[in-house]
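One chain comes next, on its own, written as structure tokens: the form predicted alone.
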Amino acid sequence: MIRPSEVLFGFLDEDAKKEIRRALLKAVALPGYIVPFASREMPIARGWGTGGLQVSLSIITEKDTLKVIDQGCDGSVNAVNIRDFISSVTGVPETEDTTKASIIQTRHRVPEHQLTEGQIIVYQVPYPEVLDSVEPDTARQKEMHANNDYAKLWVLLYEDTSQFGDSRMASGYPVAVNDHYVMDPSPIPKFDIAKLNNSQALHLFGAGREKRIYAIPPYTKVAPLTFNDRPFQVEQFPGKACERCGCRDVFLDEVHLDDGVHYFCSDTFHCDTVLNTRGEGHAA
């Protein structure tokens, strides 16, 4: 067990934190713009959340309360290990309560509870560049972003829609920020994209392996790329409800067991809250 007194607060040295904070400030000043940063080696493998971890360690203070989720779950291996590591090198209190957390680090979900002013949500991002699928040249990507030229992305969406009736992008669907930069919102489901629009919280995105940071400040317009004659469609679960709490208006996980397919809330805190409010065993 690492003791907070045995290492620098937050594991990273102060120069590293300053460099990451400068990148974060630029990202906040230019919503949706991808900022490079000198990603450090961390005590977890790249691809397992090093970008989000570095962002969290650079902004966290003794006054913060930490929550970490993986696919909405507080108890997954990734969430538990990252939460334990951050707590061990900072000493900050942990919580599973979304409403009490000042910093929420997440992998691929936005909490069901509405985030409020003063809260910061940090995303673990695997691939930050939304144009990678249509333009491999990085110099050309920068030029396209600067010129607000996303024609190739629109063509990709059109081809998907014409062949399959909707985009095949099940997660990380491209969004326009302040009607300019188009960005990858990390592999969150389409269901969560509406939560980014005009959110009261600060959204920070860190890709450690790709060495990139970007951000969505509070009260910023965020909209998915959609055609005028084709409404944006999110994941739906017709006729399904969480088998624990009975909720129907949330994102559900599909679990395949020996006795068939079951559905449960992806956000474990939300599910527990509903159960506690209604009374255990009295779900609708």
Contents of the next structure:
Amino acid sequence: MIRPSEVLFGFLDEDAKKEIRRALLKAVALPGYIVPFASREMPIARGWGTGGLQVSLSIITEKDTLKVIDQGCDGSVNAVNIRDFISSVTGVPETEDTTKASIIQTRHRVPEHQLTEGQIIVYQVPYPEVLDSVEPDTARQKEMHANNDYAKLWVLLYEDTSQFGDSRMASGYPVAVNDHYVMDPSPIPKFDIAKLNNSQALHLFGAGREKRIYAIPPYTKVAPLTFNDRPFQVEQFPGKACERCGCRDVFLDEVHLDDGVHYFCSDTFHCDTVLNTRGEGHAA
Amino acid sequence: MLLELEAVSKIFGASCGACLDLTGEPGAICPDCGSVVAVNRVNLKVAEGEVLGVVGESGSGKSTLLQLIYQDQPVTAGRIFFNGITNQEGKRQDILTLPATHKARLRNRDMSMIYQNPHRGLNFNFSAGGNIAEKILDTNERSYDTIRSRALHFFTKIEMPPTRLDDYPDAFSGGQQQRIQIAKALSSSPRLLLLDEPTTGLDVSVQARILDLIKALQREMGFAMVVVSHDLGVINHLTDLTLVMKSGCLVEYGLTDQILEDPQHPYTQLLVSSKL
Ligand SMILES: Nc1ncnc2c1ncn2[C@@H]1O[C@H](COP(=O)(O)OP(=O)(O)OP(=O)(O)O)[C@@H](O)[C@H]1O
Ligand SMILES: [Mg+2]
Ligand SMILES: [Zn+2]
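Can I have the other form now, the form predicted together with the partner chain, not the form predicted alone?
Everything in the complex follows now, all chains and molecules, and the chain you saw is the first one.
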């Protein structure tokens, strides 16, 4: 058991934090551009959010309030582990309330509540390089980013549209940031892409295994790659609503049970909020 | 002129500074530093719609010359001008001094290259249509319907059935792969088409059909071509003008008919007598 008194604030030593902050500053200055950093060993296994964790630990201060979600859920084992760890090495308060958190670490979702100025959302990223799917050579990738040459990604879209009528990319859909760098927004659903555009919050992306950091500063244009005669289609749940709170305009999880398919809010805090306000409404 | 090369050179290796003068027709390897002078101060002009052949023995620098024009390789020295590329004062500008994105635009929109090896010219992870689409996307077209119909248009131009547009290059024969390269290359309506041994290694009958196709498309669309070939038959079939290269140097240049019938340079005489 690690107690705050036994370790450095934020677990990482100051040199490590400084290096990550430098990478973050560069990333913020070049929206969507991938910046390398020296990923440290963390007390959780790589591939379990070590990139996001290191980013969070580098920026967190005593004044912060922390929320951690995994696929929208505050209560999942991974989210709880990461939240408890950060809290244990910093002593900062934890919350499930999206509106009260100053730092939100997330895997695969953007919360339904609109993020506001001053909030920072930290994404755990498995595969940071959007061009990996079309170009294995890293030197070529760099050149393509520098020359704003994303024709090969567009070919993927062309092929999917020709063969399936729409893009098959369900998550991690490529987005152009600030009309220049195209980046992988981590495996969030297409449903969440619109939340990145002109967002009031700061979005930071950390890939631990790949040792990469990138960012979307507040109020930045973020647009999915789409043909101008094929509108961007997000996941839809026609006729479906959350069985718990009744919401329709949110991202729903499909849960397969013995008696068939059930639908629930993927964002558990949002679901609880809707239920609670309705409860209060009934009580009044 | 559509294209002008002025004293264009390419040296492979760390040059001693005197390589260009120390090498030439007798040999391309610098006796001082051992660098290879693949292209040695070549001057060249290609007019709009003109078809130029490049012949010469293996290693004489033909492929390198094409790659320098297409910006596949950095040029060691010299200047290249392309019609319409001007500076702010409206004077012609050496394309080698353009910023990378402008260079890419020129290469993507105004030039195309067809390689001997289809693995170089095509991406085997993309369908035939995807490969053609890539070239159209390079021109910044972003309407799916326009891209699709353009890809289909050029796919049928190379006499392929529309039903095969979404098949992958592996599923096509060598000759068909070369046709797909042609469709891809032409889909951006380039002003200059560069061909590096486009039919070498193919069956003679397949070769003849592809050459006829290239010739017909060139007449119809009017682009200029630079065709590299070992095969004087190919040069004779396709080109109006021919240049002969030896050890990186241009040793003879003139009308193709004249060069094949009455070669002046001893090396060309040897080439013509041995290969025709
Ligand atoms: N990337 C490279 N690095 C070093 N030397 C090279 C490179 N590419 C070409 N060369 C050398 O430059 C010279 C010209 O080569 P190039 O491929 O242009 O000749 P070519 O006329 O096209 O020959 P071929 O008829 O065999 O295709 C050769 O000596 C070759 O070995
Ligand atoms: Mg060659
Ligand atoms: Zn709900």
